[in-house]
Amino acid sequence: MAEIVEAPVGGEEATSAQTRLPFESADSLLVVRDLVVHFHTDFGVVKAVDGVSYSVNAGETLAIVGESGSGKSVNASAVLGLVPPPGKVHRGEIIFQGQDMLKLDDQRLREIRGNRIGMVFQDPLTSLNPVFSVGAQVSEAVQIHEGLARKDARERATELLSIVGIPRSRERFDDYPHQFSGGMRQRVMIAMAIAMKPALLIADEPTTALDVTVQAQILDLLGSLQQEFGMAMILITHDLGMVADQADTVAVMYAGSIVEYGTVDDIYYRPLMPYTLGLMASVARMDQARSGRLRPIRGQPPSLIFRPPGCPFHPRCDYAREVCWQEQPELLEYDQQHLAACHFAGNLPEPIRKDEP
């Protein structure tokens, strides 16, 4: 358990949440702990990922939300062993199913890669090889992984596709991805993904480019194939909104870290955390009346290089106080597995709000 720690300026007594998440236990899928992503560039070190923390529960929805730039794919490539170079896990733990991803020689992880870790990536149209048909595509992953003759990899690549809600799969089969909608491009790639019935499904912005139907189908069919396999799902998305059905807790990502981490109710309905309240003021709310327009967050996140000292969400907060400049606040329980990062956490002062956008 987590010791407990002297209560931040502002807030109540708080638990250290850096030894043991709340949501971790003997039986969770997957945990990352401390894990820390760094690019070495020309321009210095890019501190991509710094010391994110947080657990999946078999069958459970975990969705890693913040603004571009925040880290969300840098953790979801770490958990598979695909950071690109020049980037470098430099530390941490990724046990998934008792092992440890990090440890594993490569041979290893492409065993788990595909087969008991699915995952869809943010833009199918560069996923997928333009020169081959679609069916060809989701063949070849039946057959690295279970082995199948080709014939017999057709016809199970068929049966997924028309699983995925693509019309008339064996007529299809034979196209290629140019010949797809993005939408039906995005069920290609699902197929491909969830092929081996995995244990956890990571999807990274998968309903980007698409309209807002597309959206809703693509997160239906997320939804339904997650019941029907048992899957566990890290869902990466930069759209509060996106989630509020689908998730069962919310990591909110700002600079490479978590600042604030909860059920779907606590960051929906009770956040804590001054750059979630902005994230929820910026988007348009069905469960509300609505009270005005919708209030972007002021500025641009910061640099990845040259962090500013103290809380890294301070330039940007409506709330900052002089602790917030000097000090960086740690990620505390406030409440029971809820988790936040701002030294005025449960109890903000009155907002300073600049005319400015």
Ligand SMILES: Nc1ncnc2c1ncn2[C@@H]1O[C@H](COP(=O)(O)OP(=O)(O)OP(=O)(O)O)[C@@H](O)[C@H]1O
The other form holds:
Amino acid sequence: MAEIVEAPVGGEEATSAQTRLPFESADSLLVVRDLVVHFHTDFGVVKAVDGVSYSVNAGETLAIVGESGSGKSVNASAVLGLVPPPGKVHRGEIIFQGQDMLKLDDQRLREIRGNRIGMVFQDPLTSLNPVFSVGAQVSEAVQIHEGLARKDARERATELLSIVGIPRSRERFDDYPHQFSGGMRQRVMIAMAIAMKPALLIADEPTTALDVTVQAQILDLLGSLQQEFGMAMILITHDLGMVADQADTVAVMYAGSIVEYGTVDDIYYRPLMPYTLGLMASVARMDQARSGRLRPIRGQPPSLIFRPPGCPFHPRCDYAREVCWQEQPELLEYDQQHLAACHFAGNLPEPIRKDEP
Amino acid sequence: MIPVVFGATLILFVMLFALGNPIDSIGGERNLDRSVRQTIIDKYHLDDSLPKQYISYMGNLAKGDLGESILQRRPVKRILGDGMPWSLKLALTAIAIETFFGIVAGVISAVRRYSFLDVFTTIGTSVLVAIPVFWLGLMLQLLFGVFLRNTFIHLPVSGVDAGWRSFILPALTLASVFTAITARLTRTTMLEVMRQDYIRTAAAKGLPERTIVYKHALRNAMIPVITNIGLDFGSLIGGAILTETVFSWPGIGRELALAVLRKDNPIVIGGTIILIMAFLLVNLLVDISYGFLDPRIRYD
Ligand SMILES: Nc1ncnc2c1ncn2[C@@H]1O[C@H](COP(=O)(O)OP(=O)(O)OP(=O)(O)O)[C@@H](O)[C@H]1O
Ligand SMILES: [Mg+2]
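Would you generate the structure of this protein in the form predicted together with the named molecule, following the form predicted on its own above?
Shown next: the complete complex, the earlier chain at its head.
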């Protein structure tokens, strides 16, 4: 086993702003350190994001993978300062192009939103305003940052619509969202997000709500736009198989924390943590003939209000031993640039529970 | 529209028939002379059977004839025609008050949720919804007509002789409940809309708060609110009966209320038909205007 290096992630200690994250470099566009987001609800404090750290280099793609409710969207909205109430960023740093987004005033934040960071949301059916034409909504994205005249903005928006592959974009400019299919609406969303050629594009499950046939098209579009504009991308998904050939690095989220983090090859071929193994088994792998049935991870994601003691994954883990419910494993570097939060990472014991037949 | 008018007149006929012969109220306390009585009964066909009266009334109605008032000896059409402009003006003023104050209060409440203004609006609207319209009218009359009569803010409490100042109290009274309902509906809808995904999209574009609220959110919230105000217009015409009576407003509502008390059936029926038609017409207009507000149901 590789030498274990203490990584500056998780744990009780305060932010170690000076320590480098595994993929952080002078090139890093975005560095998130020990981000904590809580929702104060009537039922208790929901720890939706509980101390995550990661970095994204210019032009590269970070995939964030995890089950529903693991905090992917909340984490992404925090980057833009758009955590919905009653959510609050409790602590952490979000350094984008050298500035801490959490310390910017509203005016400065707005200059970054939609301009230097674009965002595509999960559900294209509800993410466009039903009472404005798609053209008007794309124009608005251009106008707000460039102060173009209405006519020029219209011209630019039409161009953007054809860039994202809307056929007859000039004629369809004045159509309303309900006149478009799901895939086309997601293209419109993408047109708005890339309107200002942002340095970073955050795509939050951009294909989850779409037909399987359309999913690949949308991912291809994102990939080619990324090439063209040299954008960095955070690609959120619950299906690593879908995005494996686009991602450079992968962060696996579970119950608000990152439980494994590494290059796409490491995560894909050499997963260390049983949860990642489970994720891999539960998705169809493109590069392998299907060997046997897809196995979903058994059990339910844990409550984010009352997290299980020890490792949050232990109640669902086939390998769990006593130490797993007594001590919370830290996210440690086991290999060069390959981190995992597991007491038995790289050294898994015999599974205790047999897989269901 | 036609079937509704048919049905409504039929119901009215049956009810009025059950209330008995209007002939007795004509003479007031005195007993009418036998021959006079018979003349009137013959003239208005008061002894005919119900179906016969109904058919002859509908025949006249088809010709645009609403008959003649038994007490006023004037055509019902003329009487209602005189009252119509006053009722319309009052209703429109009330609608204007409802639209403006209802929406402004609702939006402020939603945007500054749990602020003093929001709490104030919530309490105020609860009170307005709870108190009866005629009582509010009487209290306003007492306040502005009696207690403040020697000050410069005293206001006329009856009739229409004082120009626009005459409108203030009746219109406020008439608008009160509707304004409260509109304010609440606006608040709820705005809060609902502000939670929508497209609002988050607007924020992610970098739009300032006020563009998000007053362009993206308000435009959506207005769909149910405007629809509701349109429908209120129909109820306002009905609500005018109380308000017009309290403020001696020379509109259709007061005419109708008086006619009911005096059993002047031709006015009761004619007035009701006019109110029903106005109500239906407004609903039709609201349906058509839907398309302008909401592109999802634009007919093209
Ligand atoms: N507005 C909110 N109020 C309270 N809790 C919230 C709110 N939004 C999110 N949460 C909590 O934060 C947790 C993480 O939510 P998030 O939307 O980030 O999950 P996700 O990983 O994006 O899941 P999905 O794949 O379903 O999109 C959820 O379990 C939820 O309980
Ligand atoms: Mg999500």
